[in-house]
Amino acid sequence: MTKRIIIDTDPGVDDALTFLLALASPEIKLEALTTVQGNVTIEKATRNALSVLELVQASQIPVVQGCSHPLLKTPHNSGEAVHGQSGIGKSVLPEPTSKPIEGHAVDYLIERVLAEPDELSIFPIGPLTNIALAIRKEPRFAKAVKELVIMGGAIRSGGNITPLAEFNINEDPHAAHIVFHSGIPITLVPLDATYKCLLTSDDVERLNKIDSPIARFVRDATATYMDFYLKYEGFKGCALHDPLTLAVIFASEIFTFEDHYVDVDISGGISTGKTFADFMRVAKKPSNIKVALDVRGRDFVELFLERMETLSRSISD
């Protein structure tokens, strides 16, 4: 059965690859993209969402601009160091001919979810600001959304923006705290799993044996990302953080999931933004999140490549 999803996003290289993977996956119907501050400013995030959809001949999918700042903290917007100045590496995409639809992403999410209760899944792959505000603005939202599949957090893993915290959660920890305690069914895909899904330069070379704008985009978009990983983490490749969330739909068997009580530190100290699970059940609180603590990473990368090859063959200049 096809799963209908909205991706809440801050594109971002791996965000853009997630859009491609969604459109290459027959198990998924991508209903909309809602944008949020995070890797880049909200203006760049929205422009990138529109441009990537146009590249893949899917500009009919609505894009709705959302929050430009976290709930309380100052935005970090570290995208240029990791994702390139534009947010999508060394790729050069023309200005999109389509425009974001009128209105705010928070209102759009509320309207869509309440119109079809328990039908739409939301995949937040950036900071959780839009989702938290939808929960706060409309009390019925949390009971009407089918589920959230979130890329974020570091449970047993170290962080990638502070020694303890993962970027998406750290960028708006107060929003994450609201979302985690909302009662919505949540699957969390943290760095514990995503750092095992490494796209290598050899993988990109394999894909580019196909002469297609999609293959070239993957090459150019990941170039800056891979430079960053080589400089700071010592390997020739990059983690497919955001695309891995979609495998929850079409390859759930590659994950090791555990149900835990999960929370986020909003104390303001050195561990602010740290996600943690109560493995020893000392808090005596019921589980609120299904967490992907392990994954067969190379199996996912192979699935990603096969679907990108199929998509590349379907779209030519």
Second form
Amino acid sequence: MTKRIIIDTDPGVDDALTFLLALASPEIKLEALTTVQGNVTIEKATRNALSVLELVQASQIPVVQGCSHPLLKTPHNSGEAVHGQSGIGKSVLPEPTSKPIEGHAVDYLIERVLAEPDELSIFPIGPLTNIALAIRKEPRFAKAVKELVIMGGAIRSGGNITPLAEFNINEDPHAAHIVFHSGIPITLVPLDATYKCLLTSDDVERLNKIDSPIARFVRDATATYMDFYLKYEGFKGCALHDPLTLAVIFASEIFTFEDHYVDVDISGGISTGKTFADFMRVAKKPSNIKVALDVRGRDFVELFLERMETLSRSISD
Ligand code: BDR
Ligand code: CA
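Given the form predicted on its own, corresponding form predicted together with beta-D-ribofuranose:
All chains and molecules follow, beginning with the one already shown.
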């Protein structure tokens, strides 16, 4: 059965790759994109969402603009260092001709979820601001949403924005706190798994044997991202953080999942934004999150490439 999903996103290079992968996956029906500030400002995030959908001839999919600020923190949009100023690396996509649909993403999420309780899965791959506000604004939201599959957090892994914290969670830790304690069934895909999924420059070259705007987009979009990884991590490649969430649908066997009580530090100290699991069960609290602690990373990258190749063959200039 195909899974009906809404992606809540701050595109972002790996966010954009997630849209492509969703559209290339027969197991998934992508119903909408809701945007949130994070990697870039909300205006750029919405523009990028629209442009990428146009590139892949999918502008019938609604895009709805969401929060421009985290709940309490000041936005820094520091993702621009990783994702390029535009948010989509060195790729230059035309100004989109389609427009976001009227209204706010938080209201859209509430409306869609309440209209079809237990039907829609939401995949948040940016800061959790929109989801937290939907939970707070409409008390029936948490019960009606089928599940959340979240890219975020660093459980045993170190952080990628502070030594302890992962970017999406750190950008709005208070929102993450609300979401983690909402009672919604949650699968968390943290850096522990995503850093195992490295797309290399050789992979991008392999994809570009196909002459297609999709293959070229993957090459140009990942170029800045790969420069960043070369400078800071010492290899020419980049982690497929956000796309990995979709593999929970179509390749769950490649993950090692564990159920844990997971929380996030919002104390305001040096570890603010840090996500942690109660491995020793000392808090004696029930598990609230299914965590992907490991993944067969190369298996995922191969699946990603195969699907990008199929998509590239189906779309030419
Ligand atoms: C997350 O941070 C963002 O920069 C990426 O798009 C991904 O969602 C990885 O920490
Ligand atoms: Ca993202």
